[in-house]
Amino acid sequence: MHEDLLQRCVDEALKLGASYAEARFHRHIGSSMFTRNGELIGYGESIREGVGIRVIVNGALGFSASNSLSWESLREAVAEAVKLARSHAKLMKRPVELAEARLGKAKYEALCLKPLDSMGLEEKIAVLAEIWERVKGAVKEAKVMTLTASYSEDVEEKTVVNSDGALVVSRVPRVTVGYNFVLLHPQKGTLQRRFEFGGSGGLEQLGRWKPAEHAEEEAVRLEKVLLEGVEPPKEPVDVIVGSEIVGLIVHESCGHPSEADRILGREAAQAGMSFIKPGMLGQRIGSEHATVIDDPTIPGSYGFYLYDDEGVPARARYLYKNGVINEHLHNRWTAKLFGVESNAAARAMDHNSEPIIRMANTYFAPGDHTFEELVEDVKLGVYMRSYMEWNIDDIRWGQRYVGLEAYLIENGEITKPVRNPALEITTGAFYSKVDAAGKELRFYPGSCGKGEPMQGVPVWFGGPDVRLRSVKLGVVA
């Protein structure tokens, strides 16, 4: 897929004085549809494609892109990248260097058992309409004020060529299905739930997800929370944090602060800073039960890839290992600065974006407890299954998660639903208070935003249910 044209771009950059050059063809072919209360309200298709050019000249990086594949346009883009790098070189306090790396010559695709075009448009609309019908019929006393649902497909195709010898061709189709509903009761108020499924592969995923069934079951449980929910205990209690919240926590309080460019301050004016500083590898951050992994290679994952956009082979990255800060996320530039090898974290959103350090599929490693075993050892506590809102500070240390579906635990048993419990905790306290983790690993999709201009890339975040000891919960009125 355009290998010769990309190699020509690389050769042209080297001829113009670049010491390193890369060219990346990047295409997204997508479609999306939206329904409100079972009726189609929008449908669209899109194609975005082009070539991104990145070079190093006199120790400075330059980037340019073209959405035209003509040689005239690409040659202009190469010249622009070289010009930008040369003009920046005089401002560099330290020249940009890339770490040595074993680069790939490979071609791969995400496994797709049921092609995206094996269902017609009407069948896909019917998937969303069924969510409305099932949720509408599930609630008894509350009213479903509105339910929006969405379905989207995206096929991401890339070819990466660079002057260090990489040649990687990839194709990754992705599917997402989501819903958002609002329940209303005249005396008890409102409750809103947003949920999404997502993964790489084909339409076989719909059979695993069963979105309409999932939404119906959630509506039944959340109506009970709305009608019967009590305040959480005021004294410190044990808290079982559901996998959905755990996944968000590890994404925000481990994945982002582990990005080496953020640690170095490059992201300070763009996406925030990090409590992790250079030299903190080996420091304890939590209990021995706290291991957080970021792994792009998980089959079917939303953040799936086998080689990053610098051609480096992907692998699992153990960011926190048994409670210790173990490694950071690196591209070849930060790897050189830290004196390590790149662990393949360079990703770009599209052809018009430079590759920057990104997460892929970040999760809390599962333990050896069943859910029943997590609960039976709690005399008084709260199980927070899902969340409705959250926030975290700029250095990824102080954070807050407000529970949506939550329950009281009394003498080792789940009892009453709990309304709006708030877990306010520091990163260090969360990982230190984990004393057990469940066996069942679950993942949730997201689009992670970072950079300037903003880049959104597909990721999974996940984990098992985990148990925290002695936490004081707040409550949102």
Second form
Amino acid sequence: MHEDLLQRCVDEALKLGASYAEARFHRHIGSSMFTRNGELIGYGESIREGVGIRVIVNGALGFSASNSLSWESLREAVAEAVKLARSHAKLMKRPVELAEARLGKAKYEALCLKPLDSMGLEEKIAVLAEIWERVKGAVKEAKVMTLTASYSEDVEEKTVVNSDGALVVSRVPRVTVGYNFVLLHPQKGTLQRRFEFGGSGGLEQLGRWKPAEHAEEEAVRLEKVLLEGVEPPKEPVDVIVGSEIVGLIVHESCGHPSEADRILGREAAQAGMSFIKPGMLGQRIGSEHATVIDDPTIPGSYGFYLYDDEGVPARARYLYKNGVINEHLHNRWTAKLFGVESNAAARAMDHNSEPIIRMANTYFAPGDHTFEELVEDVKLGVYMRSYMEWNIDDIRWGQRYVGLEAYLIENGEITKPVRNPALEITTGAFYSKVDAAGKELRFYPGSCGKGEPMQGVPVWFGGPDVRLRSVKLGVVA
Amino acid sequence: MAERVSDLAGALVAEALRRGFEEAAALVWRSKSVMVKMFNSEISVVQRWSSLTVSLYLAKEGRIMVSTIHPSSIEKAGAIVERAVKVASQLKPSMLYAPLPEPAKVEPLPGLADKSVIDAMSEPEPLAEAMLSEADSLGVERAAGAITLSLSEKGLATSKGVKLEEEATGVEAYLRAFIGEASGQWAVGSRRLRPEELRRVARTAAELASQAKGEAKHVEPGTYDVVLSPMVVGNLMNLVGMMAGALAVMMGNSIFARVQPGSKVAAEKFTLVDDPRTPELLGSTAFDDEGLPTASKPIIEGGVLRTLLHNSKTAAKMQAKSTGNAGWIYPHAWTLSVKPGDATLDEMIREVKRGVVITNNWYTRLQNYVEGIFSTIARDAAFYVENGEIKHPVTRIRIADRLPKLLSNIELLGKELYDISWWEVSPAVRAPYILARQINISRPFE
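Can you return the structure of this protein in the form predicted in complex with the partner chain rather than the form predicted on its own?
What follows is the whole complex; the chain from before opens it.
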């Protein structure tokens, strides 16, 4: 719908001396609501739209953005981006160049079986109220101190035009439902759980998620953890890391360190660097079971796209393959420096943001074990099903995940609940100690933060349950 | 000449009332900003933004709605009011509803805008060059960072007759300096541009990187005294400030969920102020989103929780008074200050028998907000201290403890204050170094 205007921006930039120009119309229309203990607190809507202009002039990069779609404003934004690039070009030691790429001329939409407006606000509020009702009724000895629930939807529309021939028009609707509750027991203290569902598509997802049922079942299990949880074993034990945590681990310790801009240091002062250095492709990082894939093209995924914001067609990227560092995430700039083709990882949060290298849907490849098979030959171990606290150092090597719902495994059987086991482990140790992976693959949504100004983009992370042999767990102080 | 932002806000409020809303408030920001991003000691990109942001609060029969838009024109902002009319009838009344407050006298806050920031916005590159060359002159091998300069006009109108506006500038600069594997990082945030401050940021980052040279060793997990730099204090005070928000308390996201104002929550020496009336601090402002005057006031004073941060709605719900911290829905801190002590950094280190100095951190996450169970990762220069002396750099450690314990175990505060703002510290915090006793330190299993 804005192709002509965007093409005009690109032509104007070239006329002003740019060797490359890109104009992206980018719009988000969204709404959200949240409740406390079943009652509505607030409802909000947001619209963000505008055009982001990125140019290369004399080997330097300039970016500017405009809310206004008037030609005068856009021409000003183009002139500004060119001026910004030109003014620091003299300081560049290594000019910015882009790798050759086969760019798309395409139009696509994420499938939306049940449109976002097919349910009224009252029905959406009722979805959240039901979460409260079910959780409140589920706990017996503890009390639900508070429960907040939230619903949000967003439609992201983009048109990307660049001077190398890309023209990609896309529309992706997304929905999330989340909850946060605190269970309180006078003697045992509190336990807190946050969880979110999210994906691209329409309201058909609510039927699959069944958020109230999910929350109720969790509350029942977590009350038991609060009341009966014991300390984790102090000696090294086998650990079955639940799918929810595995997903986060691969996002943090494979996806992030595989971002080629991070490897080159471009994010060094913000999101940090990478233990992966140029030249490390082919090096072993884990056992043969450790394969991690990032795939933007998964239908229904929260990080779904078919072309990136440079117009490059998306595909699955095998970042770690059978325990070996196999491929990085690239945009056209890093692809040029690494002598490869871009694998379509350039994404921008909105029109105000430059496209940078991002993950989409990162997951640990499933194996061939059932859950029972993973458990049956563990003599003494811990199964960590969910988490709350996590973090990782800025080179993505030392990481920590504190289990929320966790259980002791004794002689091949799940026995009693365990309270707050801390899996604090290096990336190398985690991937090396995986000796089996489950066959069931599950995904979880997240908003991944990177860049300056910070850009949050939707991603999925996932995996099966995996088993680690002989790991020492920490205890929360 | 562009229309005044308060007039634009006023027109939107009038439109909302005309369409049948009982109450309305509009905030209009018109802002310009420029950012120079650096890595490998050169500029990676220069970005410039010019934007109009409109937020609308609309209420009818206890139903409330907040919309935020970046419209391509102000007419488009009017269209959202039209849409809201249809939506409002489907909503249920908010459990948090209370009417917007009557106007109160707002003393303007002089000194929020600095002409030198506005002047530098047209050509910010020399500031970046100066930071990079300062770091370079101190033997830094490579440096990365960012400088952001901004100018924003904020206009507010409400259906109670409030009409206010304010112009403010902002400077945020930070640099991470590398020498081999060692690194140091420092930052500054202010409403004013002082080029010597930017050079001091570069110099501090370079000096920390230089001190951290040499083999970084592990320390064994256990309890240690910790000396935290203003960068780390800033990050942790963001958390305390967020938890002081009354809605965070109601939602179970706060260590203050089970204590009342008047309770002891920290060491006696510790005072934390929400400080919007100190104009040089980034985040300072004369009025909140409901049009009430802001006030600099202690959240924690002498270790005692003095107040939560309220807007009119949370105040009505909790039988308190608004503290001038609206957020129409979420009350929040504007900018935070920690009261200084009388110690120097050297004196703090001399007080430590077995401990660590942590100069920067990131990735603070919680297992449980009510109990404040958290961990955060030391980043850049960190040192092991024994018998009052720095022994060697340390690597890959975390603070993994409880926030209430950390606040209670503060023993010394530095006499010098630093204004910090960067990726991990927002809103900006004015903070000293602090020494806290017996804090749990962990490290990963290899």
